[in-house]
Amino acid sequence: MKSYLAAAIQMTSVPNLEKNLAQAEELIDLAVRQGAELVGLPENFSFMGDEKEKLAQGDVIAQKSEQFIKIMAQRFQITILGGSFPVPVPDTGKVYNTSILVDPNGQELIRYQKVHLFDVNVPDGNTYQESSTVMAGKELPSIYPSSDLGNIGVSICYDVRFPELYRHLADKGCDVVFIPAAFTAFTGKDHWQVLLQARAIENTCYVIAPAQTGTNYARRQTHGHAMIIDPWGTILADAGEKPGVAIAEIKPTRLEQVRRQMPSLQHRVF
């Protein structure tokens, strides 16, 4: 594993596939021009809108999103995470909330289908019932072992509240974990940063957390603050509240230092 720059992209995705892909390409280009070799897009990067509209366009969104990620990886010669996009599940009327990690050759390295679905009545008056249109994934995420970039793990948004998923990744040797999200503005102000820091600290790994921000559609407002956090829990980069990019260096020497100073993973009883 070498030292390299990673980027967490922050978007305001809307109910317009082509507009979102154009925004994503612009921000990927910005990240690459700053030297990023590992880039992550947020949850629902290619479409955020009414659930019925999402389902009606599901096949097109899935096809164009996957094609876009592979083209971006090859064009910019980067490893890139398509934070998530809907992939229709045949004969169900539902989709998998799907994330893919793709290498510079355009080859898929990891495919993960979100296992924890956001069915919550938020105190701001909004109700979210992700399971009404999304089918929960049946497998925990895997690790991609990269000799250059380290062992990379993947998760999606609401997963961040379930530490056992990240301990599963830690057990597999995770060095860097992606947490792409579309965190609600209401919960994000209190929980987003502290949850990200907790996952980094307890698993002594880097966290790359791309995010949605602003008003995506109707009353749907997202928190922003795409971040990169080091294994000690230090925030290395924060994209704030506007579309943009958080960029920071991933250092194997820092991983080794923190794991030596705080060898908590070696002290586990269960």
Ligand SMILES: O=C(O)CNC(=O)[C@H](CS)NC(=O)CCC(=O)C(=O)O
Second form
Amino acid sequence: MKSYLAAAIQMTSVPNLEKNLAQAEELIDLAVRQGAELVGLPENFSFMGDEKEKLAQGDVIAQKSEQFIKIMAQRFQITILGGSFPVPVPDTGKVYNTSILVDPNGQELIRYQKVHLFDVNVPDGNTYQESSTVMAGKELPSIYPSSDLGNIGVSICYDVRFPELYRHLADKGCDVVFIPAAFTAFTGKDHWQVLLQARAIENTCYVIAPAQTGTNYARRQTHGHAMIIDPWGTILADAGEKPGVAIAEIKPTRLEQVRRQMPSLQHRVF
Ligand SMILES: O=C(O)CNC(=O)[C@H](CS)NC(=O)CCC(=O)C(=O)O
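The structure above corresponds to the form predicted on its own; please give the structure of the form predicted together with the named molecule next.
Time for the whole complex; same chain goes first.
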């Protein structure tokens, strides 16, 4: 594993596929110009909108999103996570909330279908019933062992509240975990950063957390603060509240140092 720059992209996706892909491309370009070699896009980067609209356009969104990620990877010669996009599941009327990690040759390295669905009545009055349109994935995410970039793990948004998923990734030797999100503004202000830091600290790994921000559609407000956190829990970069990128260096020496200073993964009893 080498030292390299990673980027967590922050955007305001809206109910317009082409607009979102254009915004994503601009931000990927910005990240690459600053030297990023590993880049993550947020949950639902290519479409944030009414659930019914998302389903109606599901096939087009899935096909264009996947093609977009592969083209970006090859054009910019980066490894990139398509934070998530809907992929229709035949004969169900539902989609998988899907993330793919793609290498600079346009080769798919990991495909993960979100396991934990956000069926929550948020105390601000908004109700989310992700399972009404999304089929829950049934498998734990896998790790991609990159000799250059380290062992890369993937998860999506609400998964961050389920530490057992990250412990599974840690068991597989995870060095860098992606947590792309579209966190609600209401839960985000109190929980987002704390949860991300907890996952980094307890698993002594880097966290790359791309995010949605601002007003996406109707009353849907997302929290922003895409960030990169080191294995000690220190926030290395925070994109704030506007669209942009959080960029930071991922260092194998820092991983080794923190794992030496705080060997908690070796002290597990259960
Ligand atoms: O809403 C959309 O349009 C697209 N879907 C999402 O953004 C997903 C599923 S509803 N959001 C989350 O998982 C938020 C979790 C969260 O905010 C928390 O855990 O507090």
